[in-house]
Structures are given as C-alpha cells and as structure tokens.
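As a starting point, one isolated chain is supplied in structure tokens, in the form predicted on its own.
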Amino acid sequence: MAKRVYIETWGCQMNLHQSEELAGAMRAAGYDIVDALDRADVVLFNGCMVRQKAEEKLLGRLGAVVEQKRRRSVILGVGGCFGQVHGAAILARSAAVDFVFGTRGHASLPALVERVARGGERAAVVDAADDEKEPVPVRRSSVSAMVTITEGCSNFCSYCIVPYARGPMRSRPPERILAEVQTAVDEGYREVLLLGQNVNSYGRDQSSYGGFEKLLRRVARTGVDRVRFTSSHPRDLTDAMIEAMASEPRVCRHLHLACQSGSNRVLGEMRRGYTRERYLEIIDTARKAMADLNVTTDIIVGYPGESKEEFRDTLSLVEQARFGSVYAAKYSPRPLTRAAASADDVPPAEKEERLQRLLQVQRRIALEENRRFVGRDVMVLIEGRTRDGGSYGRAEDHRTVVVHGTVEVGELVPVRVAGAAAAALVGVSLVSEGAVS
C-alpha cells in the first residue's frame, strides 16, 4: 500500500501533543504525513471524551472518510480516549472504522495498521502499555515545542472521564524530559510547554524524580527562551512551586489554575479537594509572589445540582480572581464517572444562560486587565501570522498579542501596546523600521 498518513485532532494539548508522537511513529515507519484527508492512504482520528461536543464532532467526520473510501482504499483508525474508552464499540457503530487504538503504545500502531492493511481484519487494541522506546514527535509548531511530563490521572474528579481514559498518573523520568528539552532547544525552539493532567504532581509516584518545582528550575536551566506549563491543580500547589515559578526568569508568568466553581458545595460534590477560600488563597498568595502573573482558569456551569445560587457563588469567584482568560463548558455527563450516576438536572436552556452570563463577566474583566497594558512594551514570541498580513504572539504572561511591524515567526520582540480589546492586546514591533523607540 502507498504510505501517506493524515492526522485529525480533538481535544485538548495533551492530545495535540499525541498527535505529534502519532506523527513520528508513522514517520519512522516509512509514512509520509500529509495536510489533507483526500490525500491520505490511512487516516488517524484523535478524539477525545472530555466533553460530549468532542465526541459528536469525531463523529460527524467519520462521513468524509465513507466518501474517500468509495472512490478508492481507505484505512480509517480511530483512537485516542474516544477509543479507549469506547474500544471495539466503535467497530460495531460504525463500518467506516478499520481499527481502534488507544492512549498508549503509540510506537506500535504502524504495526497494527499494515496488519489490517495486509490481513483486511478490524481490531482494536486500547490495553497497550507505554512505549520503552517513545516516538519521537513530528512538531506542528516551530516555536513552541510540547513536552509531556505526567500522563494520566488520579484525582477522579466526579465529573471527569480522563482517568478512565488515560490510567492513573505516571511522571517520566526526569532524564528523559530534559533530553526532550534541550533536543528542542537545539532545534532552535524558543518555547517549550510542559505539559500533564496535573502538571505540579508531577513525581509523586516517584519519590526519586523529585518534585515537579525542581524540575522546573532544571528545565528553566537548559538554555530555553520560555517555559510554560498546564495544567496545575490547586491541591497541589505549593509555597515552593510558587518560589520556583518566581525565582527562575525563564519560567513565564502565567498559571492555569483549574477551579471549575465558585461554590463549597459543588466542589465538595465534584471531589476537588479545596473550598473556595482555599483557591482565592493560593492565587493571592501567588500573585504577591508575581505581581506580573496571569491566573487563567477552567470552569463547568450546570453541573448537577447547582443552584442560581451556587452559580452567583461562581460569578463572584470570577469577580474576584480577575482572570485573564476563562475556559467554560456546560456540564455534559461522561460514562463511568461518578456524575453520570446523578440526575443531569439542570435544563439545556439554564446551562446555556449560565454560560453566557458568565461569557460576559469574563469579557468585561478581560478588557479591564488588557487595558492596564495600553502603553506599557511587552516582549512578544511571534507565533504566526493574521489574515490581514500582521502577525500574533505571546506575551510573557500568555496573553495573545496582534503585532504590527515586520517580524519573523518565531522572534522574540519588544512591542508597544496600543490597543487592548478582550481577547487580545494590539500592539507596534519596537524593532520594525519607523516603529518609536
């Protein structure tokens, strides 16, 4: 068979990041990775569980591959947690699929689909274990290199399906994240993200990989421009992790700090391990740390149960924390999880309310934070390019900046802000010709 492989993704970066190590497992196999599904001899669908939209939109795809497969041959697999969790399920819903793979054992799957190629059977195989020799990724950006740290988890949060789907948490051997490390910055990387379910556990299934703050300053060592990290959960987030983020120049000032409500009940009914006090604690704490610091956050409306009341609780939590960003999701059960056994109670049309009241809160404190910046320079790591011919970055503290004035992606730039909006800063290139100085 041609070997040209094309790649769809859902989800989050930690399967962004998978989808990379897809990549250079098929690479190594001989395939070329292509950008177009009607290009590709075998196509891979990453999916993901965390959210019921996730699943319906790998769904709805699966027509674009019966129409490939009508006019010529076709391999279809599809994985990820959709197919971890779903398994063989899967190859009864759906002909389209030839195979189904997992969250592990990614070095494997060349394997598995010449043996479906050669043998015409239908499998799926989600009980692999991780890879002792571990792919190496094919980059979708060449500038901000991803790097996996934990894989899996173990908290159970009421709601989550992810250690279902991806196992109990496993820390990598610090040796092997930092020659990631310093191959991407060899490469020429200015950035590298670190990345877990909960990024500040990391090493407390190995006593001896030490905690996740002295690998942060190890990483912050190596020569790298940026480090970043998501995501963190609040119960193990510590005074020296925030001493660590704040001594080490190299370590961006922003912290994604999943709180999912502002209500005691509801996050005692989710499991999360902190009150509200707690969490407005630990951001203020961190904040007096880290003036400069950007909170960002994750928050689930109408999970079940939740009053008008316990969603006022939220907005208020919102009120105070002043977010830079928001990520909000309305409440969708998930199977195997503890929620889905409680009544999903909250009407479609409240959850929908909820969330944009909580939408427009956020814009509205969004803006305020932005605009404090008007006027103040930011150093901006160029990451592409607008439509309009600018370009857009990151500052430091992960805001997204839309830069006019000649730069190259992947420069790291001083810019003048000059305009704030809720979604981004605008700003000139200090270093482009005629830009103030």
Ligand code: SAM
Given for the second form:
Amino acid sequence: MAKRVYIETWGCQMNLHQSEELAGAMRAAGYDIVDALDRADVVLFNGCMVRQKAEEKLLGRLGAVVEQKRRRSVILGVGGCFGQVHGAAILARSAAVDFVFGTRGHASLPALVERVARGGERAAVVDAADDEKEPVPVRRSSVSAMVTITEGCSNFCSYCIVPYARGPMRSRPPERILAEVQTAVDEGYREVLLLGQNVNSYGRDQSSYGGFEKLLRRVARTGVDRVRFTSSHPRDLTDAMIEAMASEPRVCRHLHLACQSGSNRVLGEMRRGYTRERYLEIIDTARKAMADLNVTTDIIVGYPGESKEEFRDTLSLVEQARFGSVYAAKYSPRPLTRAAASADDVPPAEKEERLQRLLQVQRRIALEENRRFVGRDVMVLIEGRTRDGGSYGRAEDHRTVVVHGTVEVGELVPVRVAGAAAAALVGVSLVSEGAVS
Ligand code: SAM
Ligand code: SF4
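Can you swap the form predicted on its own for the form predicted together with this ligand?
In what comes next, the whole complex appears, and the chain from above leads the way.
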C-alpha cells in the first residue's frame, strides 16, 4: 500500500517553499502527497517562529492529530523554524509528536520517518547539515516557481529569531539556481520567484558567485517571462541592483523593501543599518530608474519603548513612501533575540490601536494609488479562479487583479482596468473581449 504524507505549513514564502522540498524528499522515497490530514499516514507540521501567534497556531493544530491517533496509526513530525528552535523540548511538551526536524537536511527526512516508524522511538534531529543532493520540490503552483537563492540570515536585527532558526546566510551556487530556473522554464512555468531572507546580500559569503545583480541578469535571460524576488534589505540595496532591475524587461517592477519603522531611534535599536532618510532616498532613486515601480514593505508597531511620537514618524513615512501594500505586525518578543531582554512595554491595546491606524492610512493610500490605474491596460499573469467564476492574477508590479473574461490559469493577458479597491484592481481581459488581435 502506498504511504501517504500530509504537510501543513505556517509562515513566510521560505517556509512554503521548504514544504515543497519536504514533499519532494518524501515523494522520492515513495510517498504520495495528500491534501487532507485524515487520509495521511505521516503528518508534517512545518512551523514558523517569527511571532508568538504563529507558534500558537501550530500548537492549536496538534489536537487534530491527537484525534486521529485515537483511531489509527499516524506519525507526526513537527519542524521547520519551530522545530529548530524548540528541539527536543517539543517531545517533552506533547506526547502526540513522534519526531522533530529542523530547517536543514530535508533530503534525510524520509530516513528519519522510517526510523521512527520501525523502531517506535521518538527523536529530535535538528543538527542536520545542508543537503548535498537537494530534493526536487513538489511545487504547489503551476504558474510561479519559487527558487531559493540564499538560506539563513546573518543580520541579527534585534527583534528577529530568523538567524537562530535558520543559521547564517549561505548563498546557493549560481549553477544550481540557474539549472533549477531552467528546469522550471522547460516545464512551462511563466514566473520564477527568487527567495531569501535578504536576497540582495547574495554572494557576500562567496565572492566567486558574484553579486545579486549579476544573478538577476542571468536569471532574467533564461527565457522565463517574469522574474520576482523577495525580500530585499535596504542596507544592502545598491545602484548596481537598481540598474539591473531597470535594464532587464523580464524583471518585475516590484520591490519589497521592509522599512520596519519610520523613527530613526527605533531603527537604531532594531539594528537595521539605515535611517528613515536613507530609506526614502533609496526608494526615490529606484523610482527615478523605474517610473512604474511598486514598493511594498513590512512594518512592526509597538517595538519596546516606541513612543506615540515615534509611531507618528512611522505613519508619516508611510504617507511619504506611498507603498502599494504593507505587511504590518504588532511586535512580538521572541526567545533568544536581543530585544526580548527589554520590557515589552507598549500595552496590547495600544499596539492594536497603532496597527489599526497604520492599516487605515495604508488602505487610503493603496486605494488612491490603485485608482490611478483605472482605464489603463496592464499585463496580468493568471494565477487562479475566484469563487464567483472569475480569475485573479498579478500585474507586472505585483498588484492583484481580478479579471473578468475567459482566461486560463498560466496565461499572460492584457487587461483593461475598470475599477479599483485598496486590495486589488478589477478589469476585463482584452483577449477574451476580442480587442487584441
Ligand atoms: N529579511 C526580511 C527583511 O529584513 O526585510 C524580513 C523577514 S522576516 C521573517 C518577515 C517580517 O516579520 C519582518 O520584516 C518583520 O516585519 C516581521 N517580524 C520579524 N520579527 C518580528 C517580531 N519579533 N515581531 C513582529 N514582527 C516581526
Ligand atoms: Fe530577520 Fe533582520 Fe534577517 Fe530580516 S534581515 S530575517 S528581519 S534578522
């Protein structure tokens, strides 16, 4: 009988992609990948540690496996950043967990599962090395292929657990990246998304690899229709990178550049390595080079000691920068980090209020920005279907577009924008309307 594995993922795109690699490793070992927990012999929870809430979500899901275990034999593995940081303590905390895995060495996961299944032992393996032979990912999307270019992070921003959960930054050899991109192109993927915690520091640990701008140009010339990348760090953003983006038509006009705060004191405490002025200068330079550039960002509200005035500095940065979208989060103290030693002194209600004020300002800006597109034509890569039978996809600058008209997932179609909301544009496919020959 075929062995079946179910994988559930929390967290960022890096985690989502690592689950694709886990699925690849399990498939290579003869497992079928199933999409329902109650049909699986092996359940893998790939968890996030970036905020407390992500941890709580994972712990909240353990009950569903406990329920299954009462009725039949199921093996549960918990891992990713969550497994890496907590290690064997997870086994002590929950009897439902059979094994713990970390953020490296996914190719050896099936062997660990077999050991646990055969011997009935419980194990925590979080000291694995990077894979020599990387698993071939089982991709969830048939349109956009995620390709890792760097693992880990060496920045140690004061609030962030990623360097502890994922280790120091390691650049992947360019030949491996280009081979994976080429395979994706040959398989019909229209887009590649280059992934790393800090993609624009690519190559700093291995000078023979060249910098990010060189890699970006090489990827853009593989024949892929679109190249995206995330995340970039303001401190490492160079003119050469902006030039590479601007001169390669296949590179999308989207820059995700986390600012985190608009207050110079808070940025200093966070150890981000730039000021508010420098951040605004960078996006100004980038927009001068690419008039149609969409800049998006991450912001933390309620960092320890953030005063009302410092929060207002963040609001005014958001007003000035006119982001296309903002991922905003309330500060959450994380174990091992430097900021966790400071009192988490912005009260929860105040953090919530700041978050809501920020989102309100951003919704207004996004709506104003999106309205500028009404009546214009944008190229949309169709990614999926909406519940009411329409389709959705992304414009070249990463804006979400709801598309009416007959279009197929994976098509790159011209769309005339007819309406705008804060979260998306709405338009009609010009191909299905017969307006484009
Ligand atoms: N490397 C990216 C960068 O620096 O731009 C960010 C990657 S991090 C996993 C994603 C986002 O999570 C961060 O940009 C930050 O806004 C948020 N984040 C990280 N630690 C956090 C914490 N302790 N509390 C709240 N948000 C946090
Ligand atoms: Fe975390 Fe900072 Fe690294 Fe981003 S750059 S992953 S915020 S330590």
